[in-house]
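Presented below, as structure tokens, is a lone chain in the form predicted on its own.
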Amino acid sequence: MGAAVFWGCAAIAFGPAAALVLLTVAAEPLRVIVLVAGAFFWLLSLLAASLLWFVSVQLSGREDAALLLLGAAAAVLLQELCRFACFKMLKKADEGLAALSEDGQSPISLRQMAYVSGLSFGIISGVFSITNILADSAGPGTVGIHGDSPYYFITSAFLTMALVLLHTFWGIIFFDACEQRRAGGLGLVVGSHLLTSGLTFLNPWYEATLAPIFILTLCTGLWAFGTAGGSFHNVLKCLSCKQEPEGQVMLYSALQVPPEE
């Protein structure tokens, strides 16, 4: 039973992310490099948040709910700060690749970098948030035997899946807002990240946590879809599996070799 819960929760938490990596990232070396770079920047934010938490606890001498809330907010702000640093680095890399190419264009667009870096932020964040939970789910023990909720593991898995997708969407929106210099977009990304983090404090009241976070995930996904240039027409064309005929131009030379008799 423990193995079934472990693999089931792991598949729920990282199934969509694994599919995105295999289908859209793994075959492109530059995207793999961006994936690793994004994970590195998220780890920097984790290191900074850990040091800040350690210093705060040592100075205050307490670990209450108020300090935990402040620590979570600081961790979110540090993640977004590292996302901005990742944007600046990838922007420089994009300019360098464009300068080295023969046609003056980078082999990977900034929107693709935004998507891959956001996906890497989500994957590494999900790994650190659910690793210990998955280790406990493998057993021994039974969840809820002392009156606690039996849905702890499955709820954590769905929350992790939503967090991975949210980071992917936030990356697309954040990079576009930085590129277009839109302070409102940056504020909405940071605000929705803070809201998501704050909603997790309502656990184990899972109904008040899962529903708002998944609604936020859907709305953010639609926003990211529009930001990336998507449209309803493109969705219908993709679902219909029809390809529009491409115009072809045939050039004939005025000088033709006479046929052999």
Contents of the next structure:
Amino acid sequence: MGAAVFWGCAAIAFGPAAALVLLTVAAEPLRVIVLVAGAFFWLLSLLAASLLWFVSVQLSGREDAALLLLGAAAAVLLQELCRFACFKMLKKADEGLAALSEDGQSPISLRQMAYVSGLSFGIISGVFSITNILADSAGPGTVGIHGDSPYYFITSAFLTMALVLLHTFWGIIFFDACEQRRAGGLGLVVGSHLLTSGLTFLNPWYEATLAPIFILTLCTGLWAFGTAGGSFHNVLKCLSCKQEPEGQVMLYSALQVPPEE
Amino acid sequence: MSEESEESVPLLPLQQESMASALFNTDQNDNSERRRHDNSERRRNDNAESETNGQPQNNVQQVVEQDEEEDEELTLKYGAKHVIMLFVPVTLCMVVVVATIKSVSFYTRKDGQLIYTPFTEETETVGQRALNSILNAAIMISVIIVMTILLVVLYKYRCYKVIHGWLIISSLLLLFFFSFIYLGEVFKTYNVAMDYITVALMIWNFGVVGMICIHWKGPLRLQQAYLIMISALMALVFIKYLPEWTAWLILAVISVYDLVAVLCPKGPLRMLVETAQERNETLFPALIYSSTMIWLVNMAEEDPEAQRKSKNSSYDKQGPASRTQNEDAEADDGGFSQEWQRQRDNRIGPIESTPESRAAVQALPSNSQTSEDPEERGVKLGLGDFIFYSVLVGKASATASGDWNTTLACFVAILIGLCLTLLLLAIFKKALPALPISITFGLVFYFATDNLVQPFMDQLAFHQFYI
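Next block, the form predicted together with the partner chain, ref. the form predicted on its own:
Everything in the complex follows now, all chains and molecules, and the chain you saw is the first one.
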């Protein structure tokens, strides 16, 4: 407990996200705006889902895990709906930016926006899942004193990390599927999100939740990599650090031939 | 030093937030079209007469086109860039306020109320509490309205000395007294032993440098930092002394007031902005956060590229007699144009009208700087906006049961509201109220997150379910 657990879990949960933001998003103002906009859309979905859950709890008069399951499923579906809304808005923004720019190309591509919005969904989702837990972990206490698992903090951190990465990948796949109007991609994203959320309902049986979720993360990552245009060949080329010959010819002679008299 | 300031009411700094929200763009956008054409032509001339003459003709064409698209991109990126230039200070102010609320218990302790909110909220019935808070909000808003109208009347009748005196006294109060209290409470929280002499030295230096930076000249970043700090201090005072329901009501009413004051033709803030524009004066630097500076001193480099990239952390403009950003060099006050001419003569000698000298002149700072440099086209945000954004987020972090979730939701809501307001600013190009959209989103998210989302997320976290 204390600072060590706090910093450790925070780093585990948000390390990849922080690195991604610092390296790819922070330098570009447009991407930062897309990041905040994506977070806003996710918050809207969460608001709607909580409202649904709250109303159902008030109506049924009791609060149990079945309603929570329904609430979680509704939350997943609403998140994907808001991702779609985000896609629509970003597509419009993309067209607007392209129209405003001179050469007809917007300064940010739809693929970049897909990545950034997926990342923003992941970050805000992770933040909402774990910040209160982190705040508690910095203070005094004993984990699992009433018989729960003592690994609560570290598993939460790992699950959050997986969720952040998953949201990023889902964003890329989802936008691509919407762009090319393939229902299969959409269905698979929604399905895998439901699967992930459902798996977490098996907590604290961590073997059955952490391992499959991480395998799912890896597979989704590879799929997103393929969707974004990557391939084994690309990776090899990148790793071998071969420099492509420049397409332009550089004139390095500034000497001018004196004009013939 | 301990339990002071029950009723030590800051009468004066209230005009800080009465000057609440104008959000305005000092870019004279009607000129931007023409300027862009001038730009591209100038560059074409530049390239045609440039040193590296080995480039073929189509390359020049390409470079020109690229420059034009860069200009267009720059205009768009300028939009996004200035959103970020406002995101950062707003975020910093909120971070300071939330960090203080979370660590220094003084600002969440109930030590009485301001005289502007005389009715207590510790009543027996809910109805009584609601009534009291409505009355409190009404009194506070009327005080703010009266002060704003007073300020506008003083400005209209050119009583500059009175306004300056008022502003100076209120910034004195904020920079010396409130920061002294803040420092004291921080020391108490972290149990740091400190003597009065050191504290006096620190507060003296902090305050004097702050007064100089805000009211006279100073590096841009330092001035911005001081403005953020006094906004945070003011917001902390409000968070401490406003009871809960009153605070939320005041936030709601002041955003409505802001909308009315800035947009209605007879609104005080609109009249203030219009009068300032008529007289071609800047508004009081003590009440406005500006994201850029007015360029007084010329850059050393000739290359427009380098000029755009290198930041000239030069000096603030003096009082009301000065111009807003990106005005022409000729129209500026005396010393500038002569200095500019001297520098130009030093650099290239007396001008003859040959192609080389024309190109050299065009490559020089003067007009090209004012039209090409995107950082010059600044956006300004009133300090009242900073204060009320921070009050909202600070109150959310102080009193919400959802704790960090509520704080973060309000934070995102305010940023999105600011983004939308800036988008509207880019479309309408006149002073706009910055409070309504952000505060509305903030309030909606606060109440929704605190009452709906928090129990849901709490239950999920309890079972370690993830959505």
